[in-house]
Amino acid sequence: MRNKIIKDELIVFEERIARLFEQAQIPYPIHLSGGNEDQLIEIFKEINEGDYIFSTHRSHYHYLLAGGSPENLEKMILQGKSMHIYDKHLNFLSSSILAGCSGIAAGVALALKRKNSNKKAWCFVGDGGEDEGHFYEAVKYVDGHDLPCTFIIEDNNRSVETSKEARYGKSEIKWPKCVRRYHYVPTYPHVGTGKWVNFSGIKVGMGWM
């Protein structure tokens, strides 16, 4: 039975590990997520036990919805494993690459589909993430042959910290229905646009976590 985890300890949790990066305890690049736990909380009320979750660099809240135990997940950051995060009992997959998980997604999802199972793939990108090819020739794959995965971009409008209009102008590509979208504003800004932390000497930026 997957544990339920509840908005602010969702909240509490990040911003737990936000002051240890901040008193130099996390040594590795860490992207914190914030603002769209509302949105993840119902996302996962159709996500079932079993189902395979593919998360992005900024992978916390979605494990931790997923099952995982929060123990488990500050000790993998403290491993500096915060961007790559994996669990095999909770079929999880994180990957740092921009859209990385997209063809695994789909590849898993086909697999799925040849064996007759019940279970589904769930894909999640940012919008940077959507702006990648292997993002889209994913999910034309996976349109196209009918397989049970359903890609989420979490859409906050940058691209480190470039905004959509400013990477494509106007441009809205209208995707399939196994393409869905939620918009939020991040309680962490990226890069350049938040308050910078001294970490070992080094200004850092709090968008980069």
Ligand SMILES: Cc1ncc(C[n+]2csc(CCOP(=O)(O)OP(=O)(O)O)c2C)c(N)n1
Contents of the next structure:
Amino acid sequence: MRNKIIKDELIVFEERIARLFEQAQIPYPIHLSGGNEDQLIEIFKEINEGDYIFSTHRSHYHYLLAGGSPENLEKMILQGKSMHIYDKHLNFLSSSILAGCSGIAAGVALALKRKNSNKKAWCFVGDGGEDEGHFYEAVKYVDGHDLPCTFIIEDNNRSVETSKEARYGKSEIKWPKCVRRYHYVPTYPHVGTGKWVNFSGIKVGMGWM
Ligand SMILES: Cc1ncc(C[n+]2csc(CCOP(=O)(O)OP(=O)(O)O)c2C)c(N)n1
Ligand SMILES: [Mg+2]
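Starting from the form predicted on its own, produce the coordinates for the form predicted together with the named molecule.
The next block holds the full complex; its first chain is the one shown before.
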């Protein structure tokens, strides 16, 4: 287990970022988590020191649970790096390309296996990321070569604001055992409040992402 950050601390962090965003202190896209604290805290109990964590455009909770400091994360967010948080010391990488880390996670898992390492790769994707062809390829490779990598689908039944049924009808893929899924109802909608604020003379659209 990497970090003992508790649910309330996660929520307080995201609320603080939300306020900063509303006050136009963060004129960059951000994606807030919320509603998935319990599920993530459970998952992170299995993630050990030295494991590799691959995250998404919605990475704040992952980073904090990986052991990242809230101060460091806030600094990165204020620099416009929310969608690509990276920390070499924590083996933490994220990508805003949907499922963009899945092939990298498979490659790292292959290297770990070749080195007889006891470390693992953990790769988070949204249900929108699950739709991507390269996700399928990475899963097939990990499953076929029995690599130490777990993919976790964070299923909030939306890709931006489009439900799974609207995207793919009743289709439900049965993934192999290296893929897990948890469901949650998000606190923040993907698209925001529609407010406009003035940031250094530039009109900036405000909203949760
Ligand atoms: C390859 C790719 N296609 C499209 C996008 C545009 N895009 C950004 S977020 C998003 C929806 C993400 O849905 P999901 O993966 O379920 O994550 P959630 O925001 O619901 O947590 C899309 C389509 C992208 N970032 N990358
Ligand atoms: Mg989603």
